[in-house]
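This document starts with one chain, in the form predicted alone, laid out as structure tokens.
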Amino acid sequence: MELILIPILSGLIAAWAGKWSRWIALLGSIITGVLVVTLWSQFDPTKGFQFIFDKPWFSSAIHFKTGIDGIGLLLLLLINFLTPVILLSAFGKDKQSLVFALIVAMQGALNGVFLALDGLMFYIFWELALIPIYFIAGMWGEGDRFKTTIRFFIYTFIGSLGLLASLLYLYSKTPDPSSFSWEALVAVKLSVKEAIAVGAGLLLAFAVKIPILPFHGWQPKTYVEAPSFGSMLLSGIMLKMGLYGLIRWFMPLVPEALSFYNPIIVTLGIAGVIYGAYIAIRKKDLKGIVAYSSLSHVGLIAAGIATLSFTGLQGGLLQMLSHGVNAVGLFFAIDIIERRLHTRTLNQLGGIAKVAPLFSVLFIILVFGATAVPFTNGFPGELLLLKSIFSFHAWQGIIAGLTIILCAVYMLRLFQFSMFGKANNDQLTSFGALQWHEALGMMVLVLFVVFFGLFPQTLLDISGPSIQQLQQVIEQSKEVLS
């Protein structure tokens, strides 16, 4: 509870607390990390569920329930994680109150979602995750902001309409006394037409926010209109939703049309990976290239996830945080180039290595993450979903393996444009030294980085038994289908 409860309540304070908000929702999200890495301390991964909370909230059917495993937990660490350095790179800016106090409050929903173990109590907390991006997208983002968030919201709420209808009906199949907790929506048998048509709509909410190919309209005006601050809460945690309701929700809950629906997850998913490089090729725009390659890189993660093997479920979950803290550190060094330069078109961008070596030391790192190198944190999560993607089906591991090729020109095109060439912008003198929040910031990241680089079993241990647990009660559901 008190993951949910502290940053939402950091959030009521910093709305009206003035010119200490930023302190005030920094302090909520750091104490909130601090309990996470805490419960990491006292985590088992061989028990299952810990930390369980049950509370009736208002009738016998409807807990409030709460609880960890290896899988919440690592989500988990990335949000919290994360959430402490997005507010610092919102420091050293003139923004209200209200936009720490949204960051912060859009931790506690999102914790929220990773912690639910009762099936309404995780589509509550997934609807309450939705409306600071939203707020945060329509008032600070740039552009046609109004059309492009009503875009994003029409598109995730009829997603949340087919998660809704779906909980229900599986709730209609408990045994009397009802229930939507995930041990009870999980008992549920339904046949093999049931269960297709119950995980369409699960899948049209996960797919949407991952976002998979097609349901990937909102996501790229999106993520370059927010401001950066938003393109990194969208980008390097909000997506992880979506992958997380494939992992937790859809394939426990509709185990009898898996064979249906998977193999059309890993052809969308690797078609995504393409798609989205070919585009992240041609754009010149900093955010459009990353926004991209986003949807590429997700694409690949779905995939890896619907093989369904233990490779492929470990793979997804390391990408899933490495992607996380990639982004962010790209969005955040775009945005301090943006606010400097005035500018984030790449043909007017160059030689900023020169005046800025640290900020270019940093960058680079990022970059090399982000592009997958040995011994950073994107190569281990990429080398475990290529293999799964592989044993999947030969073909479609080979086309899904050019993501190798294609991100690594996208991404050292735009360091290269941006950090070295001839410099054609008049302000590039005044670029000037990185400012604590947005060193520390960086640096931060970077370390996580290089570290998961070294030493991603770290993570793995944490999932793994986790993992074997979900995929014996997948199968044990089809056993008795059969």
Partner chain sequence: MKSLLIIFLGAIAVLFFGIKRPERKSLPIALLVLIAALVFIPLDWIAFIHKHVPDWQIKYVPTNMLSWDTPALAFSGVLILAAIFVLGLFSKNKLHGADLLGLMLFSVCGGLLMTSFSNLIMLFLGIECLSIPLYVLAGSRKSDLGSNEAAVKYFLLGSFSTAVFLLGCAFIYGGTGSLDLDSLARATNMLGHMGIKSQLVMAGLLILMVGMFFKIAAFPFHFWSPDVYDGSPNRATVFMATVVKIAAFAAFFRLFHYAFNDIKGWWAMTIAVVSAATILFGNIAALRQQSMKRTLAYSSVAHAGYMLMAILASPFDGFWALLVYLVAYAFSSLSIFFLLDRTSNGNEGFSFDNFNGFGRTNKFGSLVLVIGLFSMAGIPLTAGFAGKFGLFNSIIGTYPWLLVIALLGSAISIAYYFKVFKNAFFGGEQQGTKLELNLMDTVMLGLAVLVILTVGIWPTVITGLQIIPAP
Second form
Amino acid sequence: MELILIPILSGLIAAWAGKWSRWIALLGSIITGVLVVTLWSQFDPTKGFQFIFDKPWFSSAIHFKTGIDGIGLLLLLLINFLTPVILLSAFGKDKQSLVFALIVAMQGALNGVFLALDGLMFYIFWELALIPIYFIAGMWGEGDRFKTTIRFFIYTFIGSLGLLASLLYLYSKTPDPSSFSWEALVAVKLSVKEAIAVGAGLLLAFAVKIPILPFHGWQPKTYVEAPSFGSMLLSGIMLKMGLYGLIRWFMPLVPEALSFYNPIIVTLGIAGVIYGAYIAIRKKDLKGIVAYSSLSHVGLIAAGIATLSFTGLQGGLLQMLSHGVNAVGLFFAIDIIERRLHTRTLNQLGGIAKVAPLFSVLFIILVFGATAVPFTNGFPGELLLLKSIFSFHAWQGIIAGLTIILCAVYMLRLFQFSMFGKANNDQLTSFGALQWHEALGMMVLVLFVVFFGLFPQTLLDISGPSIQQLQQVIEQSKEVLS
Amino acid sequence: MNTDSIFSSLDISHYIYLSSVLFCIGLFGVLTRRNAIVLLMCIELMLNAVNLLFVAFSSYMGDSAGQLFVFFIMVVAAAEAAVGLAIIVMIYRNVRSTDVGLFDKLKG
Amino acid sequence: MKSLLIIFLGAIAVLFFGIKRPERKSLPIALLVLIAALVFIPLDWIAFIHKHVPDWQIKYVPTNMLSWDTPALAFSGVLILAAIFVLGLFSKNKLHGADLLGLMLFSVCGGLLMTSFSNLIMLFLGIECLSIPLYVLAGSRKSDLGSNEAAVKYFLLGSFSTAVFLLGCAFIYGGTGSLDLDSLARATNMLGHMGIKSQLVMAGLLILMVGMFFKIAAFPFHFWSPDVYDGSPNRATVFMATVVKIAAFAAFFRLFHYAFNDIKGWWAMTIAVVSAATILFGNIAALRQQSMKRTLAYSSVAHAGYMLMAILASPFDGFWALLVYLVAYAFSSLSIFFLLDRTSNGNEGFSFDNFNGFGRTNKFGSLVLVIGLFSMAGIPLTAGFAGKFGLFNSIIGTYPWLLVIALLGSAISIAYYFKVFKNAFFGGEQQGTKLELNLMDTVMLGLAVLVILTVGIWPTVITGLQIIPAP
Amino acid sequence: MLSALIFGLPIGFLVFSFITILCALYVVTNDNPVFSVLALILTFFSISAHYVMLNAQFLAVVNLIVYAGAIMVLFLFVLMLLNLSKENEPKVKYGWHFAAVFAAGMLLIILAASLHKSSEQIMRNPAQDIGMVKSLGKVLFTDYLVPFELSGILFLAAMVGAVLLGKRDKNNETEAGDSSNNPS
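Next block: the form predicted in complex with its partner chain, after the form predicted alone:
Next comes the full complex, and the chain you just saw is listed first.
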């Protein structure tokens, strides 16, 4: 409860606070982060949902019900860790107070998404999370931002309407007294046909958000044209909403249709891996590269989750975290470059490593993380994912394995052309040192990359039991039907 | 007036048909005419068709509610006609015509 | 009952005051009258629940022509509230003669009759009492051709649809022998239970529905409404968009749920199809408009389509959903129309350009704009979402296909509602029109936003009220 | 007599129905609005005759007084005032006529088809005196008192409205060419 309220309130205050708004926003967001950490310390992975808060809300059937298990906790950690960093990244410029307000408000809405245990509440926060980013992309974006943002909004809005329709349908099927709670919705039995229809609605919402291949139309342009902190929010956090939805809501709600949908998701996910990587290799715009690399990464994660195996789910979760960190880090670095050199096209850059050694060291660690070099955070997750896909279907596993090579190609190309080589930019000499908030933000991210590359087990331990419970739930509802 | 013979020798359906025909004539007028005053007259014709129907039902069923309804319809028709004619006069002052076809300024 | 009397007497008082006093003086009187009437709504409500209907009312209101049951009171309350906001927010126009105010109060009287009738005669009188002053209001800018056109179109279509409505009533009267809601309900109950297909009643229902569709501007019969909305003076437009819509839907709901609920199979499908068509058409047509006023007019057509769903739902669910939706729709329309009215310099030009750079100049104004549009579009935590959710929830079990169409319509509507944001917030550094709000405007807008948010975040403030279930 | 033999219908009904429909057709097809008004008055007279046959004497009289007497004279008055005659009667396209005939005809056919056998449902219970002034008046001032009084509101509103529209504003915007004609 307070996890949702504090950020939103501090956002509201920050919107009117003028000069002090950045500090208020940062404070609110850090307090929330601390709260999450205390939750973590009291958290017992072996139990199911914990810290449940349950009050009637819209009507007697619709509750304000929050609670976390290991999966939710991991993602909460991610958000509340990343949001202060994103705030830091936006700190230096003469931004309007609204920027900070919207970012923390978004944190609150996202906390709501990951905490929600009530269908309608989930939907509401799902929608709410869309609004700050819409305004961020619209007000401070570049290029033809209205077209891009409205396309982004309509894509995702149509998706979420599918979600609403499916939830409503499930709700109408719950036994009297009907309820929107997660357990009640999971308990609903559907025929396979119904399940496929309902699943289509849910999947529409999640696939657009993730995005899985044919629904990715909004993504690259939005990433490129949004301001940097907007791109960070989108890639670091928003994508995880879709993946989380897949795990928490799609799989348990329509287990009857999983044998129909899972191969499709795996195939589309792998197609996304290859497609994203291919485009990323050909792109010249730094942000474009990272945008398409995101497409590639989430494709792999979605495929891994859809295998429904323990390794796949674990790997997916782990990779969600590390992709969040890496993507935010990369956008952060690009933002730093762009702010100084006013360009982010590959062949206008180069030679930065000479003038900014600290920056380039931090940058390369992030690049390593994204490329899944051993002992960085990307590695264990990717390994688990590939393993699960391989055991799901050998050929698909092999194709998915290409990602390692492709990823290395575009990431190293990105790094090499921008940091080494000839200096093609006359402003390079004035690159200067990192400002304090930039350095702080990047350091924190890099620490995370290294630490969880070395000790991924800390994270896996949190989510492991919850994932097993989830698998049981899915298995049970499958069995009852057959 | 030999009223008994009407009820015994005439079926209610004849009145239904009669007023339906009247109503449709009025409707036809509304659709074809463009002079606002004539349109208003056609609407009055439709209202009268309804009145006739109400009176017929009311008399055949021996229930006074229908006739009272007719009374109120007449009352309201008078009020409506007054306002309608005022509107038409107002428009005539501005455009020197009562042709509703001229009013296509607002289109979308 | 008391509210009706108060407003009627108040209207006469306003007219008398208007003879001598400067015009500005009559507005506070009108507002006071409405507020006094509003106060009596909860009092009557409590009295009704505890069966304390006063003696004089039984004595002097002899028959069951009007029945002030709780649903009627609820709709009446919303209606009077909307009327207060219309008068309060749109008083800066030059047209605030006492006569116009008096007419508006008369019109509100008609609306109250429509929410509480229990006899078709009263419904008819209510409709007329609501519309006749409105014909005049629509044409109250006498030398403006657009206003003239609006008046004549509204008048002709209004009286035409009344004729159609009356034909329907006549057939139903012929088929059932009654005009009273209770006896109609008994008659249709008998028909429904015995499985008799009365052609008279069926034809009557169909014609009656067509008449009502004209009144609420549902799809095949909507064509008059954009022109009328566009041409009328802003105050009249808002009055039509809020008070008239509330009254019309309250009447529609009351009529069909009280009288024809037992023969639902005869009319439900027609309404479902019309609802779907209205939603789709209204939204698609709104997408193509250049003028913002016309866009809002078409969007109100689409909203009518959504509200038709309430007629399909079960009485209880449908009632709450409709009530919440009406509140949401009325208040968001009020705030958006207000901003549109104030940003347009003079009378012309209600384009989206009015809002260029609006967000950079007006902090409070842009908050109102965002909340109002979100509520119109049905974004969560605004009243619009609560209303839409209630409606969707009430029909999901019976008409899943309608739900899909309605959701599609919502998605389309985003495109044109958010067009305003492009002008208001995404438009570079230019400065927009500065709103000049006096104290009353600020308070009223603030209240409207507060209502939208409160109902959106916590709809049980409305749906938690105790009602006596519809008979 | 012949018709009575053929259709088995009373001669009064036939004659007056014939007049009603003929006059109604004349109203909608005639180009000159003044003649339309006169024909409409005739229609109302014949409808009043129907009322008398149906035992609704009170309404027959009210119909004559209110419709034929008041409303139609109002129409006539306005027509004369605005000096509308045949020459400035707007014309519409031929195709539109066809569409209108089609629409109205369809409605008629649907009505006729749906009401084909409906008359059996009406129970025949003709009470002799319900249409008389005495009995109607009694009901009107007891059971139907509320609507009767409310129609007073309606009239007041209509009156105010009509005056509002009819009167000319003092501090007026210049109205287009208002010198020659002086309505109201």
